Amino acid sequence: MEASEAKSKKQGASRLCCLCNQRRPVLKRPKTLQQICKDCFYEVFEEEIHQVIVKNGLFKAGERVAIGASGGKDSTVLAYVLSELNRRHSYGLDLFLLSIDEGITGYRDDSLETVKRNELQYGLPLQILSYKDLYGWTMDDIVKMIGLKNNCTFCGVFRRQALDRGAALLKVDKLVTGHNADDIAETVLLNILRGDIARLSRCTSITTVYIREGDLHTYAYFKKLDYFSTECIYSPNAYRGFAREFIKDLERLRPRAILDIIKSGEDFRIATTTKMPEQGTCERCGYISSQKWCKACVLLDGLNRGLPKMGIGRARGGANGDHHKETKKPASAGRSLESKQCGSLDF
């Protein structure tokens, strides 16, 4: 009888949160394999982010920080947590939401409505920039011209520069985005598959809080955050999707596979004899580029000339921009709004 009672008590204790030993666990974190309750999950999730911010000195009081906001769960969690930590720990940051409207009917227009609600919910000013205003094209227009095979190349290149342009417009000191650990692992794998040494060395060099996608989803769900969950209608054929599925298969066999891939990316060493591209500025728009013309300008020039596939693929040698005779900068290229280079931080 006593042995049975002792066994029952032991089983009851094992069903308690391993951190507080008071409440029943609601999840098992793949990152630590800990079975924890909802309140302890909130605490460790937010504390991990806070510790990375503090240990790396990511922010200084008085800085202006833009949060890349798409309306999805990752950027919504980032906006919510960063605003909470800023208040709780007195970071002294001026936070802004920065959204890019790619012009995808039935997708981005709906997600931006979520961002507009987040603006009111978190009390953060919102700036929206559109591809149409910046480049004269929407993604709907681009897909009509090029089809679904390479459309993600255009969107990714234009969005990265659009975020830089928005950061310059807001005159911010830092730009943070909601990329999670799964995203970084996918990027490491893609760069290996493409043999892109330059991007491979950069993709893990940004100070990052490696939060798993599952943890972000759980946090957003338990906190009942307002976010948009529909996938982009143009993404099913994206190359990244195949890498994502492969990594998910690895994760099922080895839960730490995602973090191991990221660690491998961080530990890669490039031979000293390897010639790396040198960062400069685009002769046409004044933004960051390792070629005479940045990728955004090359792609945009191809679209405007009715040759949308002209800029697809990696440039070899000096081909990127060498065929262009025009080297005169637009009048606006010299302005601080156009040429300001902003820091970037991935969460």
Given for the second form:
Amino acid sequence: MEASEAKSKKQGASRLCCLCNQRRPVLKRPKTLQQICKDCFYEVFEEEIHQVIVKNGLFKAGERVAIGASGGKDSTVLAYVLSELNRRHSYGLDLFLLSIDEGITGYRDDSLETVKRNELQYGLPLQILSYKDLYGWTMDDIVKMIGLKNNCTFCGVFRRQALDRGAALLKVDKLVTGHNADDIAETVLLNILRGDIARLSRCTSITTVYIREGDLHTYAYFKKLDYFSTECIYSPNAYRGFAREFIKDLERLRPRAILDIIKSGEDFRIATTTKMPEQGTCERCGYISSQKWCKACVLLDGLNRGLPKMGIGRARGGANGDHHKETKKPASAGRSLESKQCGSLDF
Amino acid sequence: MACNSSGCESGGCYGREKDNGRKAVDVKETVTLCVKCKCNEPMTFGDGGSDDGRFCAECFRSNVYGKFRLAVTSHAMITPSDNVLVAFSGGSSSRVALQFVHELQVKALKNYEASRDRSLPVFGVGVAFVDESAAYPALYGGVSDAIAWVRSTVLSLSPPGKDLHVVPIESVFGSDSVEARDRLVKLLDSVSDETGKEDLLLHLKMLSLQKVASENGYNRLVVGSCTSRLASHVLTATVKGRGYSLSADIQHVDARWKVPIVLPLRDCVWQEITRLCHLDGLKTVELARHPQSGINDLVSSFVALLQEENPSRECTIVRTAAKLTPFYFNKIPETDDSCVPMATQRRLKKFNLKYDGSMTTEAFCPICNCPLNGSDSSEDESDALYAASCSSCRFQILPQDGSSLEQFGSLLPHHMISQVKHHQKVDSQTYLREKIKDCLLLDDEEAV
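Let's see the other form, the form predicted in complex with its partner chain, since the form predicted on its own is already up.
So here's everything in the complex, that chain up top.
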């Protein structure tokens, strides 16, 4: 009797959740290495997000909010938690799922099925926008034309604009995305590596809940959330991959380094004059732009003219400069070019 | 055309084909000339690096030396009245720095001897070698050989003659070598983080250089850090949460120290430096490094990987970081010293106009001497050392529990601790009063 009692006591003493001291711990939290139980983990995780929302006054009651949903773990957790918090704390928000179909066979078509299931599971109306409808090109088409280098540039630029257009279509007030701390850290590093001081100053200024990727995985796993977990098939050559690998190695040596990278990003002494570009509108489609043409139009124009390098790398006179010459040509010259303007929405 | 085949063994295989003044022309490849002077044959280093076979030896050398000289003159790093201490580790970068400083000095001496009025004195040069063997006992055997080699190298670089100072790193604790060594070992042992230990050693190294410089009347410390070294530093600083102070570390001049540090090789890349050593037959010595398994090493490997993918990556990294706003101490301070030639004073004034006039005084971390970001300070800290230190040193160097922290403080060199006391004494009212005292009309506070 004594032996088994002692044994269970020993187990009990060293093996109780750090936070509630009642339940059995089932995981070691990646961020803090604390041993905690499932319920406490859910609580701290959801509370952290709630605190950021409240402290930063992110939403007002009655607002329509679109959640960028890809079907991946980040956006799935985001959709789940946000709808849960909306209910629990009565944010009074009208939530929507907004998904972008880039036209990547064997990847996006599968993940979209997940989002359609999320629509039913979370009871959030879903809107899907496709590159095909917006731009006349799928990523499959684009990769066929330009190969596997720089394709991420196209996709990223198109998707950001697509999300904005979708948000306008849904008439929402805010758009939320599932970028996590690891993403932001990668972005900080990338901007240092590629010399983009302006982006370096902007990338940490948007309100983000700095959730570690490890915590997201853990939450999704224990909550048994339905998500799609494959790498984009076109991403192996992405430069971001370098930063990602490095961060994974770094995390093994010092887990808090990821948050330290973000801290550095916030603390960099960057002159305020370098911060914001002047906001204007694109002459071609009316979308927000700091140049004559928005980046999406520049890229699209390049694709349509069979000049896929346009808009990639440093501008020599710039596509924006080149365009000026082109407008003098008779309109009839471009047969299907005119019809391939990006988007049909008025801004 | 430089021979591109990897199987080629000899360095200048194309050059030997000349016959009776006629250049032998390969059907596929033609002999090319240096892209700069268009006279001489280009050098091939065969090291697989970029730009191989484009410049002749003279042009290559003058490119690198030119960058050095430009950095020195445009930042007023070395002026006739200065006494300059070159930090020499025996590695390639500091060997090139030493060589170039010596050549500058030789030229100055020549001009001095040729000039009629001898108005411009020749700057003095000394060399410092930091002996880290107390921190790495395993290296003990190699150190005395290294020191002997350093001594003979410095001797060969005269005239003008240069003093050599061999500085044991433990000298920051005091002159009693046994006690000092003991204290060093105890101090390093109490740092549990691998990276923290490496960084603490770097801080102690700088302290020892500062000590020998100020004790021997030097007013400049030349450090041979090149672009590549700075690129790694940019990333390590970012990764350790030191984004605020980063811009202080990567400029040409760092005058927050008693003896200002200058980086004349800041704009040269590692590849240029190693090629130059090869070209000029500059010997170097590489002491067996303590196996580094921390963040610093991870970052070096990462940068090496990026360099493979794109040889200009190091330059881009440093260029990006150079766009960060430097600090007021990142320039040689102007001086009214009459010993300093007028030309120098004028140049300093002109250069200093580039910086905005805000002479804000910064508080500095007592351990790493980085400028502290206001948001970092925590006021209700029971331990003065903890309160005064930056967040990075707090995490990776200072012990985590209270009692160990006190003991750690007692082990630190006096110079670091004295800064803490100073930091504590200045309360906000006194500090503000100091700043506005020139505007105050009345001396008596109560009259306000």
